[in-house]
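What follows is a single chain, given as structure tokens, in the form predicted on its own.
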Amino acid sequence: MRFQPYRSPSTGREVRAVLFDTFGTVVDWRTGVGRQAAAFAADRGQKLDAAAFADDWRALYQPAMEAIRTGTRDFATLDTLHRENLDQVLRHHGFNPERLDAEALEELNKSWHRLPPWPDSVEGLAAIRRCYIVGPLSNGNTSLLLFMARNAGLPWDVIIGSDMTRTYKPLPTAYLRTAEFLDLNPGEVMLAAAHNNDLHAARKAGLATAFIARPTEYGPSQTADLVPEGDWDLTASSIPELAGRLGPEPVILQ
């Protein structure tokens, strides 16, 4: 007996693993980081524009990885890059990192380990996991993704961090090495993401693709990634909806 999985129109292969972009697609980084930064400031008797702090920290994410993608810097984990960027963001918001306790700064940096899931994420992942391998395909390092999963209750089957692939999306090797770790053809892996550029890169690498709309990832004024910008295999407004579009409970073939 075997399950009859979803067949990707773009790859022509049956999907065996549905892997997820994590920041913004599965977890709400803006709310989570903002809430923890506001508490950090309040503990020190200061007020903070928490949403702006989260946005500013996140804005340094791609530039920090670009030096590694281009080979001008050796690989460093996302935890390391976040910690380096944190000092710059703190200064911008009126803090002097040199006068702050190192342990407190490290704890604030771990805000990214404690991000809340979107309300539909855990239910949707559990539904997809009944039929497919599920896990993150993220620029997060393994320990970050592990602690995030434990804090948020994310039911991953496997976690393959960027410190294992030694590269960052959207380079093709980030997608291809993840498939290799699972011993799968790239076309048997589906990337589910709320970001069209991530899906474009995944498709070029030979993966199946699914767009999940997260229209408030960047707050109420978000303008990007409101709609799918490609002929992705599947589109959905939530992870449970994606589970439904992957098909009903699989037919068992004798």
Given for the second form:
There are 2 protein chains.
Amino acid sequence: MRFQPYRSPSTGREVRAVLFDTFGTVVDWRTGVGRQAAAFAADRGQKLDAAAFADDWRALYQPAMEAIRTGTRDFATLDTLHRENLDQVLRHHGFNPERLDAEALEELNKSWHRLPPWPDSVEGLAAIRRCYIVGPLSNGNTSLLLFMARNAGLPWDVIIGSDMTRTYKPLPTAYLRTAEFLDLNPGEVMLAAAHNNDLHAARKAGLATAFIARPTEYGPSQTADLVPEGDWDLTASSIPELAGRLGPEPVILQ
Amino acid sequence: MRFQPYRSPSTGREVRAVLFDTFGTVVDWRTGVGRQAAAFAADRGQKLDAAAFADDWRALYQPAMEAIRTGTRDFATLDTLHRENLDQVLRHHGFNPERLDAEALEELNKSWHRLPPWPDSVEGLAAIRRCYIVGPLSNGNTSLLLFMARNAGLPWDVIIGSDMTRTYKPLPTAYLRTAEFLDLNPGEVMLAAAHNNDLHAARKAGLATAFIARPTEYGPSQTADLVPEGDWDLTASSIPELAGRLGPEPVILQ
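Could the form predicted together with a further copy of the same chain be shown next, to go alongside the form predicted on its own?
After this comes the whole thing, all chains and molecules, with the earlier chain placed first.
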């Protein structure tokens, strides 16, 4: 089966693979991490502010990667960075991590492996997969993304984790090495993301771009990334809508 | 959903991922490459011995990888090695590659991306995937294995190509780095293969092992790998049979 793929105006290329930022674009990390942290606290007879806990943990994500991006630290996986940051977040929320069971903390760290997809994600990815390669283009490591996919039912064709490119977005190599593993020209790869800065970096690296609005990723009072802030190739409010914009029903050529 | 996974007697571990050798174990390269080479020749008004062409091309596979294994050559992908070897095979079969269109040769090289699965493969992988992570553990590069999977409908959870481990089986690092990307102990990973030497190497590296008999991989007069030549954890004559041996219907614990 062949079909007429979407041609990106910005790269001048037909798109072969649509790769997704995951945290926030495909899965709802705030609800998922918050719920699991609250359950962890409840098991220990404590209460915590689930959304604040998730927000605080997530807030340590960029600084932790930055040390690796700038070369002051060797590559370490996102699982490792999350685990280091967890201790700090626990203390901030009144827990002493040294008094908690190491195995239980490891399990809590894996809450990032068990995140609910946005309600449209699985259906949308399956639709796009009919005609395009689909995969994550995430700062998550391969095993994290794999277990996330199994838990959430995300129908990826391929998972190229940041431990394979050994770098973190938004450095250009994160995008370019991913395209290289796929043996595709960067312009044949589209990044779909809910974050304008990710799309800016992808475009600079030569990728096609699609904005997917996720206006409640950071809760009801989110102020950033509500609208596209660039002339991205495509804009959609859900992944099925992106599937529609990638083309009408495919033209079967053969 | 949790279930009681298969415990490997040789590793003493519960298996979490079942990874497959691909060429010969999951797909029938001899029929697939032979058919495409014959079509290539027919398009040019020529005839060729399809099975001999496939056998000759495949015979150059081990020597090409050996230069990389021994360190006399930097890592190069299997697509690259296949393309280099193709010129030699074409000459041997009466074609001058320098007189053939480069793009057509590139297409012929991609015949390794378009191989038919054995009749039981897709059903068997889907059955195993219900309870285990499934993926290839192959000397193929990621893009080759990805396009093969899309063409043959192989339901992999994850594809860790030899360009990610940057080494070739049967070197131990090929098995060990794959387990590392999955964040699993080697003993939690099972290699399923139709080749005893692959299983010997996997066992040495600490993996669980399963032999799948593919007695016509090399045609009707195959003499090697007809039977298991080690006390592998499991032996089966098809992938669905392996699915059965990995356990009866899973015991749902929760």
